[in-house]
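Listed next as structure tokens is one chain, alone, in the form predicted on its own.
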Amino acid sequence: MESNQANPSILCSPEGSQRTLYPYVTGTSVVALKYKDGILMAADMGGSYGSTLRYKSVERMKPIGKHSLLGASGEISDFQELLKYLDELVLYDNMWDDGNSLGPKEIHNYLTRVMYNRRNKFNPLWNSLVLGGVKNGEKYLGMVSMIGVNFEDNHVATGFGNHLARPILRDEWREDLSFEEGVKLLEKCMRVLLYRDRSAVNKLQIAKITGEGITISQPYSLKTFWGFSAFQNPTAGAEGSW
């Protein structure tokens, strides 16, 4: 007669449950501000197999919906995940053929729902993600943590880019900043990052959210300067025998 009780070695089946323990291709910085017409958006294209700068063809913006765009850093494949449910959220939205749209409010907050629930389960997507959009006039910028965590600003930034960029945002961004100024900020910012994280990419791209549509440009790259003396001798003055 065969027991009822449970088999203890299919509960433990390392098939059972699997889990992401850590990413795989990760894509660096977002950043991202408000300016006198909507959102500009910034973001490099290169894809970290660990520290491994792999690809350099990577977008991590992707327009959602009409009004919305999303900009993400963090494990590739769980961004494309993000998008799929993304893709499904938008068609059922459709399917009501009420004239609504999802705006970039009802998407930021359904991301903060994603990535929390995920997060209950102990198994998180392992990215940041930039929500910036406009819709009836109103522009909206916020951002969510692979742990849920969230909120909105009139400037944003992911991995690094809180660090390097943000400072330089918090200076230098102002509520009438013509679309020219926004690009040159957010170029410097790139810039910064460019020279200082070892993960990014001298191939950017930089999308603009209006209420006329979503723009994103062609890849391009900043000019530079390496000439710095400390870029040079990075090591002069350090201690140690190194």
The other form holds:
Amino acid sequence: MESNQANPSILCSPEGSQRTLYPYVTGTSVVALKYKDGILMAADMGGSYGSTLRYKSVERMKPIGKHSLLGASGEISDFQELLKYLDELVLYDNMWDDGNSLGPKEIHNYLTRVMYNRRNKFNPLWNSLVLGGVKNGEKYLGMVSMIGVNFEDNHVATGFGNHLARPILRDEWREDLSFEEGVKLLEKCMRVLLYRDRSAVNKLQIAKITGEGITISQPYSLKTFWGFSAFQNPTAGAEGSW
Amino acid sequence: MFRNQYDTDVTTWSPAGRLFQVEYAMEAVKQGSAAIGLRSKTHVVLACVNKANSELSSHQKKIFKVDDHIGVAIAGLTADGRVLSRYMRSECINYNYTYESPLPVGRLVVQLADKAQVCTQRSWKRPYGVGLLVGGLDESGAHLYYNCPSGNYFEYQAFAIGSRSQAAKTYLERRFQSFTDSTREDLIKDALIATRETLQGEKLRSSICTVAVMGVGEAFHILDQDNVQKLIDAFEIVGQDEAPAAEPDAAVPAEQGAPAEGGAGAGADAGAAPEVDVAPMDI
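Structure of the form predicted in complex with its partner chain, please, following the form predicted on its own?
Then the entire complex follows, led off by the chain already shown.
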């Protein structure tokens, strides 16, 4: 790809095994926050093939068992692989049929182990993951990166969201956000991302998880206004910089 | 010459539908010194009788910590018990590594039972000669299980295994309905009294018993000997009135000198043996 990247042929001998060296189809930011009754999560439905906006209906948020919700940015097929692991995990957990079940904390830790293990094999799953959930009235929201870095927070965002959405969330997030306020705040973040992140598309879903269960909204679009003068002539005042 | 045609191999059925080698393994559990377990809604107490092999030796450890929330008391072949405890410890650690949460007790017990079952179905193996009382806490509350060499497992409110455990079981059967709401202290007291029931003529002393507790907000730990002695002393005063009513022949021999321990063990097994036609697999 770019000249600053190492040439794969130098790293691997011809008969050696191939690892994921770069992602193919990727999804962009996921934004999530805790609110009064649980967790809200938002992600658009774009799938980029390199820089081409190739797919427009990729679901990047999935329920995991009864208590967890997983959102992913990065390589879509790796996300699908992960979902396969998790499906099996949750199925196996259910088959005990003993009243115990994996909660968001357990799933989050499991994901951390999987991601870190894969990076130790120099074959990472190319994703940033957001894991939200509610179990026994306890809200949980955390993140795992491609290399296994993980943390919990009251609001999280992956990719560009980290730069563009988190500052907004830091300013405006409250513990006792209502559902409507939470959605409004997420839409504000997603609108900023839509304007400034070239891989974002204007078709998104919002997912909600509470003690009652998980709902993922139908895809919808945000109202946009492109008439800002900065949008009409982006190079004004920065002549010759590009 | 041939006592039994069908007991040379674990996997050989008798025409009556029994597996003698497996039953012999369960016999080994009865020969071991007693182990007792009981639980309330919030606590599990394990207790055992320690018997030294000889005057010159110390006794073997019979209660093991598996994890902060799980402990086990064994009766039978101590060596097999240690192997299984190590297995349980590693299962707990692995689960904790993957999910950062404690392994549900019921699941560990199933895994343990499956492990024991395999030994009853392979000609080149032998069953474990140990019975385990597995106590633990998880999100569904306090649990007590009995794991048998046959691969069977059962959940109990209270149970006793090992030599002369019948006396303890009799005591527990009379009292178990109140255990659910027992306090931690009452549970320990009942464990000590049940332990006393299994002693033939010997006086209950902290040197011949071990008591372990786990509960909500209380990680598994073995009570130290001084504290156990204090509890015995405290309870014995109360126990004097209760004991004769509870088990007339248990309180009286407490005053007498202790008979030989080996003889005592053999006596218990003879007492437990008679149900010849019942397959002991379903206890």
